[in-house]
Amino acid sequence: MAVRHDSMSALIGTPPAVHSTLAYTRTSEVEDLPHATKKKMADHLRKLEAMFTITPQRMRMIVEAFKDTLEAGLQKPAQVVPMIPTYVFGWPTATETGEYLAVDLGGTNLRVCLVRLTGGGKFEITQSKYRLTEEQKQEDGQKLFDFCGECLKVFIDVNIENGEITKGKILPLGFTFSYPCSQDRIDHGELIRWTKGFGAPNTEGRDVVTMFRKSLALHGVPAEIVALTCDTTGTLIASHYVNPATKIACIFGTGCNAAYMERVGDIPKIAHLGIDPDAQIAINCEWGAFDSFEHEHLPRTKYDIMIDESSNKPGEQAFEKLISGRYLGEILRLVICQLIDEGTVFLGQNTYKIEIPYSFDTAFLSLMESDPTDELLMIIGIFTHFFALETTLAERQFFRALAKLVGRRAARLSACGIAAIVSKMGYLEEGCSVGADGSLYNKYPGFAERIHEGLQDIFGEKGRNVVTHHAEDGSGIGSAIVAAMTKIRKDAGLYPNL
């Protein structure tokens, strides 16, 4: 059983968040505007719905298609989906111990942990949250991880001074970093490539972990950095901690990607390196840039191409766009918009809060999937709060379909990426347990029982067999766990310089 404990949230050079309460003023027709009918509103819809449902035929030639972009990956490098061996090697006992600092470099926050690893599959955590300004994610990358060593000297601080951490202590790191990086060893990882709207310069083709480091010592942080993962292998491994069964870890949040144990003898491309081939080897996908670039096997939507031409990385990141919650708030945006233009909706009212790029959060699609109340309530408090705009019973009604297609379209293309994992590796027979983490899976009304739909629709009935399960903390306990079995690893002298 985890214990957990959040001590302080702290901000840096950053204002505190603001909350909001929804608020609406009526609940009845809008009868002094003009508004579209209910058979127009219908017409509409069935167009959408031919534009964003995806058939299970269509759904089993995208997981083909998935499993040979994942082969492609392992058999050599600079592929579209980079398959990345991470050199965290099998799976942990759950007899590892000792005190690990975490530090997550996330989409939207920065994390920084400190982890207890007591054994039999138990922790204590202590953790402050630091928010992420969209100014640091686009200025220079070293300036960005000086505020991440900043962070962490003040986390240490307070926790040596509440008796926490032990002063003098240099302790163990974890860094997981969640964006795609080429690995050569643990410690090392050189960043592909920006996602998740990050842009920040002289990053790119680095080494992240120098950079690091430099910011450490730069603050005079007593922190060694002995490990570099991402989130989506340290909820691999953090899951299979407590739970044996897990054999595949997701993350479905601002981003999206996969990890997996894979066979050391089936990645040629890291065949020079002498490693047993019968060795485990965790495996990072970064399987939302599926099917990037040439774009010939996803059902993109005029809409999906409007999103990825106005990104700040055209062509890339296909699969990402069309399921990660960045994105999903935009595409139903968009539709809304077409509307606005051809005349249908909101007539004679002021939009141009509306029309304004990601003004539209994916959180509003999970509210108003999840609006149980008579006449939609919350689909009103949202539209009259944020865009000042009244809607009509046909309107909301409308709305809330749209964002069902949206997010049902989302859980049926994550299951053709699980399914293509449980089908490469054989695990559709025998079962697997699949850990699941970000806010999409957490929070959106129906994703994770959308996702065992798709499933079911790509293998039959044995798609019961695949069950996903919310997952332990992957860029906290899973990264200091990862932290751990290197350690012991590079101890007992077993590929020391991996």
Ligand code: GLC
Second form
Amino acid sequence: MAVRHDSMSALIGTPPAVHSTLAYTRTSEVEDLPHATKKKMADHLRKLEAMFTITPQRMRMIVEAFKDTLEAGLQKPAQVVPMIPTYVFGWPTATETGEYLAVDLGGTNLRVCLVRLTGGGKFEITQSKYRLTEEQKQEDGQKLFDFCGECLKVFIDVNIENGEITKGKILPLGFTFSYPCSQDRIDHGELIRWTKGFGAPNTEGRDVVTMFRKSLALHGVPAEIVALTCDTTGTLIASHYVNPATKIACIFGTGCNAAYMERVGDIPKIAHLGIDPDAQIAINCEWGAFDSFEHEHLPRTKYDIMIDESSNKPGEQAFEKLISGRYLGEILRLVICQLIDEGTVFLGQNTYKIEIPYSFDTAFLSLMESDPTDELLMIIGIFTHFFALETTLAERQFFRALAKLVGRRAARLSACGIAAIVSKMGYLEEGCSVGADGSLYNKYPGFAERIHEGLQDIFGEKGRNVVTHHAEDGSGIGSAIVAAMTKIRKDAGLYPNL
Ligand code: GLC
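Structure of the form predicted in complex with the named molecule, please, following the form predicted alone?
Every chain and every other molecule in the complex is listed next, the one we just looked at coming first.
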């Protein structure tokens, strides 16, 4: 059994008010304002349905293109979907033990953890979280790593004081850095490009391990980075540690991505390294980049194109922009804004709040979809409390239907990615378990069910053989297990330079 301690969680900065209590009181008689007729809303919905619905046939076409892209990434370096060999060799044995630090830089928060692997698939974890500000995501990269180093130093000091960490001990550290990095060995990774809205200058093209080591030295942190991983690779390893049926791991959160285990002999681009072709190595797909730049395979709507063109990385992460939590709320907001421009909704009301880019959090979509009341009181709450807008029942029903379209499309596209790996690896007959994590997967109502439905649309009845389940914490536990596996491998003299 796992024991978790979250006692020292310190959130710096103000978390978004998304999950705070909503005000459900109605403040005015909405019928006084001009509102769209039911018929008009139904007409709009029909058009949007046609734009956002992906048929089973279209899904199967996407899967085929996806498979080709995955293969291309294994063949040659520097492909759009980079299929990164992570130098995590094979599965954990669950006999990995020891004390490890884990630092997780990957999205909204920075997390530092102390993980104690006690063997037999068991562990203990103590952790602290620090909220990253939007400014930190854009300021100089070295400064960002220095902040991580500083947080880690504070965390270690506190844990020395309370007796969790022995003073003077240098602890091995697993660094989870969830952005695409090309790796020459496990403790190295050149950032290919920032994703998920990060843009810190002087980082792309550089080795983030060297940068982070510099920060550890600056703050005198008693830790040695032994492995660089990504959240998906960590999730793959951590999920397998507790559930050996796991063959694939996915993250559906601020970003979206997958990892799986590949035979070295089937990765032509690393043939020159002389690794046993029958050895297995975890691949971080970085599938969020599927269909980037060319935009040949994915059905993008005009709203998706608007998001892409106004993002800090136009053309990039095409798949991720249709799926991940960073963008779903924005897609819905753009549809609403167009209806406002056309004079269909909110006539005579002040709409400036909803016109602010990224003001419509993806968490609102899940709340809207799960509203249990006939009157859709939750939706009233969201619109009045956050945007000072009055809605009619017909409009609320429309917004809920719209949220469903956007959420359902994201899940069905996610199913296409999973199906591509399943089909490429021949896992369909024997079936496979997919460890999944991330806010969308964990909090969006029906997301997992829609993925499963999508898998059956692609594969027919056999699609039932592929089952997703909530994964173990990859960026904390997974990262520590990877560090432990690396230490064991290197102590045994197996590919000590990788
Ligand atoms: C983005 C990152 C990737 C990460 C994913 C989920 O796609 O590039 O490394 O795994 O988000 O966090």
